[in-house]
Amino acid sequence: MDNVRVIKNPVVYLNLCVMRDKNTDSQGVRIAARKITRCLLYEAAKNLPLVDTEITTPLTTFTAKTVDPDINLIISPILRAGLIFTDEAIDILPQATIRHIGMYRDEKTLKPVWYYNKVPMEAPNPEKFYIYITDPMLATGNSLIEAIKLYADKGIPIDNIKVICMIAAPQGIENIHKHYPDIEIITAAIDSHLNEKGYIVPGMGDAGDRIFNT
């Protein structure tokens, strides 16, 4: 599919089947959801730009590669289950700011219900804007969809938001790119479909309940 990044490593491979069995309990499912996580956050992580940077070792001083300081890079996590990602995108990337967003899905009409945003009303010099938009499942994708629109509405570009999860079905990545066909979507795995529920079909089940051991 265009726009849509599947990262093939045994690792990622390794920890599916891990969170995906029914056996696992919610430790071992957090566990490997957070492997899968730093995966797929390393490769979300190579559109930032780079600057030159000078750095003295203890052996001389060389110009060096690093992450633009001047970028604002914020991670939004849909919640609850989106939080699984915020411990180790704060490893991995210190300087991201966290930006919670806070919606449950309608079991009756499937569609997003908000009841928490934490992201800047403004966002002077969007094209500094990076954004990472993280949620371990896209099922339905109405969700992301909102998420989506809450920084591409104050003219952040396209090309600077990414859609993180696990396990995405193909329903989802179809409903996303009807409304932005450019956006980046990076995922460990498309699975087969949505079952009358909107459950991802094999999925892992309910993704909250079984990272939150509820």
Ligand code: URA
Given for the second form:
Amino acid sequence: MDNVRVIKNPVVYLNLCVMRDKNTDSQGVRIAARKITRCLLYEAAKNLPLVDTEITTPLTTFTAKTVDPDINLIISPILRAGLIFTDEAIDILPQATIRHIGMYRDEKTLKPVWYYNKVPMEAPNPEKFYIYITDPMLATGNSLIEAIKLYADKGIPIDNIKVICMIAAPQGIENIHKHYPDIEIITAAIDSHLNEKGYIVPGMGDAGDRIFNT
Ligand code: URA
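The form predicted together with uracil is what I need now, so please give it after the form predicted on its own.
And the full complex, kicking off with our chain again.
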């Protein structure tokens, strides 16, 4: 599939098995999920612009590469399950800002319903913005499309916006690419299909419930 990066890494496979298993308790799901998010975020971070910086080690001074400190790096978790990415994200990318997006899925229509939006900012230099929208489950893709729109409508280049998920359904990927053909989706797995209730099969069940023990 174009514009979909599936992370092929034994650490990811191992932790996907733990996370998906119905016998794994909530704490186990969270631990496994965080390890997967870390791998996904490292992969996403490959698009960040670099600058030279002078570093003095105990031995010498030299010019090293680092992440451009002048970019606006935004992690946008879709509440609530997307929160599982945030601790890892700010650990490995300390300059990131977290901007939450609250949407739930109407159980009948499967359409997203907004309840919280922490993306009120203008983007005066849109090319300086780098956005990672996080949601462990890319099911119908409807919430993610709304979230992408929020940023794309501010003029942020689509190349600077990434969707990061753990498990994706083919229908959801297709839906996102129908609206935004050029957006890159980074995922740990592409599963078989969505069932009639909009759950990913084989999936992991309700990610929010499994992560937050509800
Ligand atoms: N959201 C979930 O939590 N799980 C699914 O399978 C689909 C959407």
